[in-house]
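Take a look at this single chain in structure tokens; it is the form predicted alone.
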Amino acid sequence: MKTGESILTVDNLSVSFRTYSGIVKAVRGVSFELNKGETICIVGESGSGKSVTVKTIMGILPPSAVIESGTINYKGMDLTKLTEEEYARIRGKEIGLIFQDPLSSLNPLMKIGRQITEALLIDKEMSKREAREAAIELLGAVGIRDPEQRFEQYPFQFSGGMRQRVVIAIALARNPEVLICDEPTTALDVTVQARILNLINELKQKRQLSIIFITHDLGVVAHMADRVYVMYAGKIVEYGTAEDIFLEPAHPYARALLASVPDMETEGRLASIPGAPPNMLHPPTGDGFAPRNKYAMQIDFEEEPPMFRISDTHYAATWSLHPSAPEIPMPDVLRERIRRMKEGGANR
């Protein structure tokens, strides 16, 4: 699916972990691309392989991890083949990363200003005085008031939202072209979350960033995404534009995720997804979601579905799209929500 000039392409990536219990197949044949100036969201439950995928891109996997197959192409370089020394020249400078917990990202014993200037001084292209001025400017750019005063303070003197703004400032310190956001708003309340998302969108426009956003929150996806990749059991099971996924979801897992999100119109009992994600020590045969799908067919348990083309921008790996498959009804709550969204769009 080509929608612009690609800056990063992941092709057939598989990552496993060696554990005392056996081999955990965390990521299985994942492929996607990020185009210049766009935001893609990778969405799925905990354990679906989202964070492992981006940690592989950043080259920060633990020693127990093994890249079984695949390539990660960034500006003509296969990142999976780089040495740690080569990665160090890309990590932070070309590709920045924001983690979900700012408390674990910041050193509690070091002043905020020093933590930002350390990132700025890595390339040895500016003096300490210039780094200080640049750090204060970055603090202001991410919306922190009185940046000169804040420069001298410690992380405990900041609120959760302000700490996350500091983490964003550090991620942007070396002017990366690609920014990876690994659930950066999970620990924040809803109001602060919205401010951080708006800030990331503003910085994207000002700095011409290309963003990979990892989340399990479909509200965040709606706020951020140009394109969406739905991940389950280490695989991409559906992808398309945000409009494709929200208005025409095809994979039973994507439908179940969307149906389980409450909104202001939700009445009665909330929808839920039965069962639990599979144990990736023993990856499922066929469609990984089949045991949790009440409409699963026999073939879902026996053979992995291919990616079926729904449109030029929309694809899903589900046997329900096969011409011979029976039609699967949309969950009532989701069908009604989609109807309201379409009516709302038509009235704007």
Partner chain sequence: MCITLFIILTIAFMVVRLMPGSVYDNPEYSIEIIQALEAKAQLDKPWIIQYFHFLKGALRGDWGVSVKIAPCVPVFDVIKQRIPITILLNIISLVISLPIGILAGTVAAMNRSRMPDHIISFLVVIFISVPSFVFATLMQYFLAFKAGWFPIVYSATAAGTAKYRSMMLPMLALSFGPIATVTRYLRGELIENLSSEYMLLARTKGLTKYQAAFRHAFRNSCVPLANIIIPMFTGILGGSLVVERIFAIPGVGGLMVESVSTSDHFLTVAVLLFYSVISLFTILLVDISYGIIDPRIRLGGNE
Second form
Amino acid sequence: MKTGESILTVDNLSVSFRTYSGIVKAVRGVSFELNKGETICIVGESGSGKSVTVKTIMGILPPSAVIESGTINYKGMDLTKLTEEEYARIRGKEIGLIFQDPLSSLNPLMKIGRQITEALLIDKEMSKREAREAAIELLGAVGIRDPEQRFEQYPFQFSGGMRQRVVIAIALARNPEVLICDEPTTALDVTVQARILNLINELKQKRQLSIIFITHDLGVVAHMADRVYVMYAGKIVEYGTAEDIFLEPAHPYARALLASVPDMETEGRLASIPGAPPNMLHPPTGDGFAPRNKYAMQIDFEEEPPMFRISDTHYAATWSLHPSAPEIPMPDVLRERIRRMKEGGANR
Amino acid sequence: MTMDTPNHIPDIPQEKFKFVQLDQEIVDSAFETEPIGYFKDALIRLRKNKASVVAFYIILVISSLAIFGQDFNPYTFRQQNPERTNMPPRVPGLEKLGIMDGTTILRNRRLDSVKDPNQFPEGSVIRVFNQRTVRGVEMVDVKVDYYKLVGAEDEYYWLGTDYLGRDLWTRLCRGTRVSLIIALVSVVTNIFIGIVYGAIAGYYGGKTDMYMMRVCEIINAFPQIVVVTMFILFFGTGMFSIIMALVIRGWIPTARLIRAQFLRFKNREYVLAARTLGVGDLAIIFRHILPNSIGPIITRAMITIPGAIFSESFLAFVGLGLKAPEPSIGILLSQGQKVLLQHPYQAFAPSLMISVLMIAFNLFANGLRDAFDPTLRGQE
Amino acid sequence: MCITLFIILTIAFMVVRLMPGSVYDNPEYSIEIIQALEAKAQLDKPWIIQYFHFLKGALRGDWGVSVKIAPCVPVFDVIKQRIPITILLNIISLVISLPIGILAGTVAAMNRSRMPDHIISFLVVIFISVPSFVFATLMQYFLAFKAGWFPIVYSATAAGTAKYRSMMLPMLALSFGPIATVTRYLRGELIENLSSEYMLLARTKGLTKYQAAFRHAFRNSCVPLANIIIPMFTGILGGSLVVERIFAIPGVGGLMVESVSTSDHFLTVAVLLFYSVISLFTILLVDISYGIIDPRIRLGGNE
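I would like to compare: after the form predicted alone, may I see the structure of the form predicted in complex with its partner chain?
Now the full complex is given, and it begins with the chain already shown.
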């Protein structure tokens, strides 16, 4: 694992939404850090607070959202305290964002080229002609053929994958150091997905990007991540290096999540996680996953587990790591798979 | 590394670490809230919208006025009284407050005539002002109690009378009734034709749809004014031809709406399922698809009503309204407008009525639209 | 479009032809005179010949002569005098209501669910609901008669500013509705666009909230305005029929009312045709401009 210097640190972040039916606690005390040049993945199911977390980092929360507590430290600045104008200088210039749905994230009535040059011209360091050239170069860099011609076209003339490339080009236009990808491949075909992921990895190498990657797809995690944060019900429940998480998942949710991914050996019914995620209008006490966990203990319903240290890089918030806790068996599927992976790793 | 890394392991009693649901089967929890039907949901939303509720009550009040209002006083809408023409409004109770007290200002009267008790009986003159001399004749403006002036101290015309001495309150109530009937009948007819036409076009689709929609386009290309005017020129004035004139183009938006609904729903799984079970076309249309469109249809009807009221008044203004003596809001308005500067009250009452009616219907329709809009359902 | 015009022509013909009684119905005319007049207008021939006669005349711009309002003057000439003032009134109303409506709609959308929005939305309901002739009536009484700020009726003879001052009230009366329509439409569009994904993308580029709103949401919201301009314009035209009469403006609208009430049918038909042509022209114009504005239509996209 890389132990580079930290570039972005989120500490104890809580975000709530005021709705008609009450206050929804979307993010509850999330902490993580992003080191220079690494890719971290935040994994979790829909509604676990992943997207809200990155929207908070970008300062694009809807007006109904409130940051209850916490800090976001970027290069010595606390992003939660910035004014709108200061934020405008961070966005795009320091931190870029790629959205989930490339179909709706481009302005349908504006030429592709102008949407890119618009970003380039914000700093007022370029002439229009230079911006045009830079934009065409960017389009080439994200793998769009005939960038000159494409420059003059509208989004509806692009396929989904192409549009996502354009969105990436826009996100990278002003050379940000951090790139946040919010489920960038979810809306795309599987074959296109792989190409986009490769493109992101390639760009990361070339531009020394640090990437926060949001996804619910563990296959994508395996492809991208240096370190993984598993999020459930607005909290980080486990984090560690990709190996830590894939080979030694500790939190029952992480295990269930991994067990539910089918692989070549999967036979019969696909495993699923029973029950439903908690209603964030009334956040659960104790371990949020307990009601869905077969091996839930009394304490899981009563007290919130602290982060237990498993190794220097691997932490998990589950009472099952408490010395007094009984041994909890790994699901069979998972144990089998981990065994195979370890063997495979040894053979490599 | 991160801040909440614990350095100590909390002390927890051993018995807390028992498995508590090892034997239970974990199932997806049942949906917690009580299921709320489509209409109940809409009703709840509608009640929350204060403006709509107020509008609803206003519509109720106006409707009951339209039905019963003309029986509140002894006059009828067509009874003429040449001795009581252009009486200003006078309402018992309110007259003591100085409004609607039956007074009016008569301009440019000869001073000597004002002093003549034969022309201006005792007590009828309230104030004489603006005295001046025009070509050697003393002229004044006088504020008079008009009811005393014409010897009708005991009579009350709540909204005054028109140039033929007809009671305007009675006429306004009757006119509102007529306007509302025209609006309702035309809207119901519109909706009916629209549903049938739209359902056929949307359900059968393909060429049928294409031709039917082309017909709509052609009809729609005629400006509303032109169609309505030609129609009435052709068939003559009268309630029926006004209604028909409003229908001739009015059904098209409903037809489009229904067609869109049908196109959206006809390929849904549940409809396909019904069809594979051998359910007939008519049953599919009426039992499976149409109920989905009821919300938008009701909203559409509500939005169309003020439009119909407007069109009727418009026709009355152009001179294509109902035949005398039948009043409508538009006819009263256009008659009042002619004597606006002399007897403004004759224009104000119908102006107020049509404005309040239109505002109430629009607000109510807005509320309905928000209440029925499925894209809003469940959110907030 | 041409088909529509043709159909309108046909219907117009039938209206004249099948109208009960004769157009020349006049107690002062003897039967012989009426018959002579009808023969001159070929009204004694079978209807099919009349129809072709009518079409031929229509194509040459011969719409018949006015009978009652301006006897023996070709209706085309009668209308021609009246067109400029009507067009001026309608176009000005449209032109002033667009920017005001756009401004109000933007203010409402940007302050959504706050005081300015509530006030504007409230006014919108009133302005959309109350018919233009009611506004005209009330303004004529209070602003012109009572307060004396404006002339009570239009004065064609007045020169310069006085003339325009006398046009102020009718213009205002005609503009309230369209202003409210534009405001409501733009507010809705803007709110939808402001919460769209591409607005977020625009902001993540580093544009400020207002830059992003103006360059992306605002621009995209104005495009579909073309949709409502047609109904709006025909609405103004319809309103101007009555408003012209209220303010005694010698325009086409007033002419229509007069011709209807005096059953001067040739004239009525010609006026109706005038309105049809204007509406069709507007539709055409909007269709074309829509294609220019929206690249998806211009470039034949299928979204």
